[in-house]
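A lone chain, given as structure tokens: the form predicted on its own.
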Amino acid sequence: MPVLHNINFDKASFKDFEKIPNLNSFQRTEAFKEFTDYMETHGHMNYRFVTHNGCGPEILVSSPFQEKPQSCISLVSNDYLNFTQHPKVKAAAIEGIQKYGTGAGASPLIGGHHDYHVMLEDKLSSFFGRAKSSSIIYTTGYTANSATLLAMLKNNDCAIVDMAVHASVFEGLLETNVKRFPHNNLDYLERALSDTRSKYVTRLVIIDGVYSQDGDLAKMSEIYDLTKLYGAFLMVDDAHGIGVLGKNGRGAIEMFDLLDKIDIISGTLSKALGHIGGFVVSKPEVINYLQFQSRQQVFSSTSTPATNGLLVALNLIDEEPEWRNQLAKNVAYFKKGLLDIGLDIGPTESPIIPIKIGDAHKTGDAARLLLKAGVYANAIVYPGVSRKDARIRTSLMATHTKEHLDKALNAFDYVNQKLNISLVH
């Protein structure tokens, strides 16, 4: 196959292949698909490994460093309360397929509403505070964020972006106006807000509750101070908060006592709640304009039956808390470990767990050595994460047990003395 660009594959990241100057769409994935096979051959190719069974602290997983699938400590799941293999959750999911079938029909706009989707909205809406009608589903997290801000921001409008958040929340910006300040920066925010007062209708500053890949929290406080005194809104994605930090189990929001004040909260079903789907919270009438509006609601159909098993999945944040106190005491154990074998986990305050390497060869090759030594944890590069901040993501689960933290851990300290990644060498 003759080289079609002057790419540097030793330096390279999957998003050098999103334009390459030249070269049409079809010769840009020829071009792609040499990368890929550079990187399988040099061992990098940590991505779309095949797990043969469900979410659990144990997978089987297949590799290309392996000629059978093996078993690991899984440290890649969002399945933070490992409700996806929880029997009432389950025994949920079955009833509600039993009952209405596989699938939904249609969009929730011409026939796809059913009332396992309307029980849902509301005991979402009871969950967070707030009135009836106050929420609505959607197929997955990232449709939540993108087409709700499709559907509520246009061209005289502005939104207000920390840099860390998802990207499904820039997906949803692309017919807006966008200004981004660095992660929790007060002062830029604050800049940014001053600059755009009167020059647009709406100024919506959106952040996340937990940032996905350093696992910190958003300033949310000092954030929701400065939005309301320069008259503008607030949206918090707390996808991978809720269910899992605050008193209550209702996320980060809860955490600085702001569930009643946020303008629009939105989250996943797929993390903590062991399903699949997103949401949004708001006022009734921002609900009712995103039904009729927001263009996943009328032109896609919506959640299947096995929805029926978030009924159940929202009740056990508060009947059974002790799956949350559990893996607030694993984070605690893991963490610690780490930091005593000398490993940056940054400012992480979640399940969320990063090492931090900063070459990403080298992380390629730590990710490498763990799943040979038994353990699947995700490499970062970028452009997930910037240049110089490649590192390892583990998220921990409340059915971690002490000797699975314990295996991960002597992994970790494994790949250290291989590759040198501590910060105190």
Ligand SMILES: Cc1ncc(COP(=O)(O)O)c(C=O)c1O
Second form
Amino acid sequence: MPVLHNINFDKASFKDFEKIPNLNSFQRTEAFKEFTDYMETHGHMNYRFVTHNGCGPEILVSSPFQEKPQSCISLVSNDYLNFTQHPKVKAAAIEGIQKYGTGAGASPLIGGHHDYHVMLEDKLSSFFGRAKSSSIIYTTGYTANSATLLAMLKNNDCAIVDMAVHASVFEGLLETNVKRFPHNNLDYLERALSDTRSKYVTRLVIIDGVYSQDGDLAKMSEIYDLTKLYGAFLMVDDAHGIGVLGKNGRGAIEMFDLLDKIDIISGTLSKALGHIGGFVVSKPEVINYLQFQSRQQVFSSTSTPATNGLLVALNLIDEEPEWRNQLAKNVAYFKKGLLDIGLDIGPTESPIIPIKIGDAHKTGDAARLLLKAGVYANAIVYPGVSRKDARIRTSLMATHTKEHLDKALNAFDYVNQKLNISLVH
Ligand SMILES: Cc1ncc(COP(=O)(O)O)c(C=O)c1O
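Next up, the form predicted in complex with this ligand, please; the one we just looked at was the form predicted on its own.
Whole complex next, starting from this chain.
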């Protein structure tokens, strides 16, 4: 069993290589290379597989376990509505490039703010039922969160954060005070709101609409009420809900009827909307502030003209609700199938469906067996989730057919027979 710098490779995770006493950064990269080589030679590397045919329900995957690329059912994509392949979205993206070229040329503050950016921001404002100038776009959903929070929260402010929010939120909190509360725990949230009263200039509660590991929803109504009771502000990152949930596809926030009430909504353009980018929706004064004070807007370029496709994608949410409806049917069918096998899928209420296994090694084995059976799904282990909470995470798409889902369910049944992943752990 190889042990290097006191790290046992059989038990290690990527996190163990973030800091190693007495090694400089470059030596640390060498130690890490030994670890990834070890994982590969022992058939344990489940990440960064190359795929060859874009996003879709069937995907061609190159993995260390097969000599040639293998056609698999894809359960790894957040392209929930499969809009990356929608002919109208593709045509509009191509049209944008033909009209404007391929890049923005500068950061928005100093020459890279084009009318196609303004059209997208206006469209986002109206999509969420807000006034003009209520939206700003960022290069990714990650920077929408991190850059916005870095601009908004300083050392006399405080973020009160659900522990399960996305990593990009925590990156945005490096210059402020942070109180974390256990996931969806209203008692702890209330205590944090009460303890921080009159200690900070701003108190911003930050939650996700849909949580990306369990696929469950925020207790948004109660959290909103508590936040307002204690005079704080609320930010919701609805990266996984927008386009997918709610009667009109406006996301988890629409389900809770809070679209006009949330102080800051953030989201991504890279999941249901099928492209890349992120955005923030808030009061026009907040947006104006971010335009000039958010470093990412000042020192970094935003989207390319291919974002033209996003205008069409946003329209399709209204014009072709059948994608959203089919996705909901697929989710119901797949969840029932997994439960019938006896698997633990937790409290998911979205197209993210985890199959909870617990043990990290068993989870890696399960992912590899699934792949061999023609199903590509992610093994999520520490530090993505806590050490005892490893799982296979699946994401469904509107374009999965019943045949795709049946094949995936058969593969889970087979893996369960081999590994007993339904055992109580
Ligand atoms: C909850 C949440 N917020 C933000 C992001 C970042 O989005 P993007 O991929 O556009 O950077 C993700 C991506 O996985 C996410 O799950």
